[in-house]
Amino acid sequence: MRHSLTGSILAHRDLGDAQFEMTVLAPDIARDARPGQFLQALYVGAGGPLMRRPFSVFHADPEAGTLAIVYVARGAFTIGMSALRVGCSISLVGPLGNCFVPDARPAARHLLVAGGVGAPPLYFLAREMVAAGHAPKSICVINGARSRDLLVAGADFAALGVTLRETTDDGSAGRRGTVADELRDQIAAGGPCSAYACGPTPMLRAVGSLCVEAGVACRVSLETVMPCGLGVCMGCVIKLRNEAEPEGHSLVRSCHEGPIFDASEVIW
């Protein structure tokens, strides 16, 4: 269920390297959020935005009622939400989209893809699969980025207990490479798997297109521009392949069909 609500903010840590995480009690967001939705933010200031910015949930605590975002300060809205103090106000609107679902087999390892800001969703997806009982050496979180700064949300996946793989372009931090490179190496282990991305457009073709071939279910939330994120303005429309169209595809708003799809469908 979607709710509109202004929510107070309980703290606000600077986390290095342009990082933030902050948490807000925001009771039936908390109460509602799977891993995967988003929220849509605005925050009243002097000189602020005008139009609401999507954020992923990065985990939600029901009991206590509040929610937590991650986030990186290098654009002008999220510049300026860095300097939002607690006790101030911020209108959230959310759960938004569809949710990661774990693939049920028992034997399944779970592969977690993420680059960059999009580790949030991969962690309290991470985070819930423990919750419920899965072994956290059956879940295999890769983490991905340019650099080491550029790394998000790396020792809260490895306090999960998860199996945690770290790339970098530069070799600044673990794995010199992308995340396609570890996961091609993840799957040649064998057994089944299933992934679960989400992450820049490029990585996610690439993650995509790597398991399609060897015939690994993935799941890829996109980071497409959503202006409203309610479905209304089509701003995120996306093409899916679908051949019972003349075209060959479907066009389908990823703020309301998702953000995730299945990256056997998705025509990049």
The other form holds:
Amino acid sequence: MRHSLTGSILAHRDLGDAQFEMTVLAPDIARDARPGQFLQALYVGAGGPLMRRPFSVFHADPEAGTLAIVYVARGAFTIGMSALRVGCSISLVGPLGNCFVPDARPAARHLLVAGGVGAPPLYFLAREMVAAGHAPKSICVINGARSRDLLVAGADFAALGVTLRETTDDGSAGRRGTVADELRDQIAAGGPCSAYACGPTPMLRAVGSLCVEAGVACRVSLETVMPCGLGVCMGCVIKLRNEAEPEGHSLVRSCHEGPIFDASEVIW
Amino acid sequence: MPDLTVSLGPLHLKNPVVTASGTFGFGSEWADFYDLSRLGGLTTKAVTVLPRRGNPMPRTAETASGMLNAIGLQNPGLDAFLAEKLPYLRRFDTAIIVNIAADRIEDFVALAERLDGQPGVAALEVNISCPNQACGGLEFGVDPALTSQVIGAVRSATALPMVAKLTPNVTRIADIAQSAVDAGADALSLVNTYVGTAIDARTRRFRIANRQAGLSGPCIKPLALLAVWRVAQAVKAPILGMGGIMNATDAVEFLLAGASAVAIGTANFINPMAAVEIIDGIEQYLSQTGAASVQEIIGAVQPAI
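Could you please show the structure of the form predicted together with its partner chain, as a counterpart to the form predicted alone just displayed?
Below is the whole assembly, all chains and molecules, this chain first.
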């Protein structure tokens, strides 16, 4: 169920490199949020902002009634948000959208592919999978960015005990290259596996194409502008293959039918 | 308890708050937030004869105190509306106003004929801001004669209460309003969005694929409020006022300017509870100011000095 509420900021940590982790008291949303779902957030600032912005849930603690998001302060909205102090309130609508569903095959390896600020929902997925009894070693997180300072949630993934493979375009951390390079090797290692990806669109396209060619199921979480996030404004549509349509595709709402889609159905 | 009931001609509303077309889908997306029966009315997303795919992305952009949109009337078409959307809406005790759009008069007529007599449809809102195919894409609603033709044609096709939705992108909106009323409109809804655009200086590209888009949100409220007041002064027809209403105070201002009811649009995106908070806020305003009914404040604005 979706909720509209105002929550108090309980913690707001500067993680360095313009990254912040915000924890909010929001019991209704914390209870219902699933990995991959998002929130529409808005705070009161002088002269703006007017519209909400979507943020994936980083983790939710139903018992404490708290929710966390991790974000990078790089636009007017997020820079303004990073100045909010503990005790301030923030308005949240959520949880919204669909969620990641882990591959149920007992021997499956789970390849979680994160690019930059795409990491938070995959951290939530990894955390919930470990809590649900998946062997940490069956979960391989491939976390990539252009450079070391742009990697998100590295220490959090490591603390879960999952296999962590980092990549950077410039080689400043982990493997020099892209998450797709590492994913190709992980798939080649053999055995049944599924991929779950979130990150910039070019990365998702590369990851999705690679998985489709290799016959690996791949769910991608798409990042689009979402004016309402509620399924009514039609401002966030993406193209999904649909042979029944004369154009060969349907235009579907990434906020409502998504944000997670089967990579084989997305027209990039 | 103040009396919240209002009328838009033959369309009676239990309170003066309606959701605006294109900002509320077909209602089902709001099921978690509140009972739709609380609303005075609900205006559907525009329905066209055939399904419309809409414009290419990007379709929206936030601007200072507002947003631009060029969705292009993406909707499932009339058949799907009747089969899949209307049955859901029918169960609520609220006035369902179906917004209809077309680029040919024949299509407006076809929509009105099919919707006439459908259980659950309380009124039609005719979107005359659509480009007219027969006139090289000129919008019906920018020309008094074209407005008269389309409203007159819809009037002949239905006995349902009919609201003409006016575009503000004209020199004299009261002239268009008068044409619509003379041709048989029972009420007027105004304003639709103001045309505008946005450009990204960094990428040197338009921020909207369609280039031209409609501006809504609090930045248009003063413009909309004046349009409502002007039309209320000039034309003897009830007005559904809209344009940047974000809270109950904004809504009361539109009522004072002469609107008989108000529509909540962009505010739905920002605060899903906006419409019901505005209903409660209007009631509170009436109680606090000693007004016995909404009717008392409609058009009650006084000179500044």
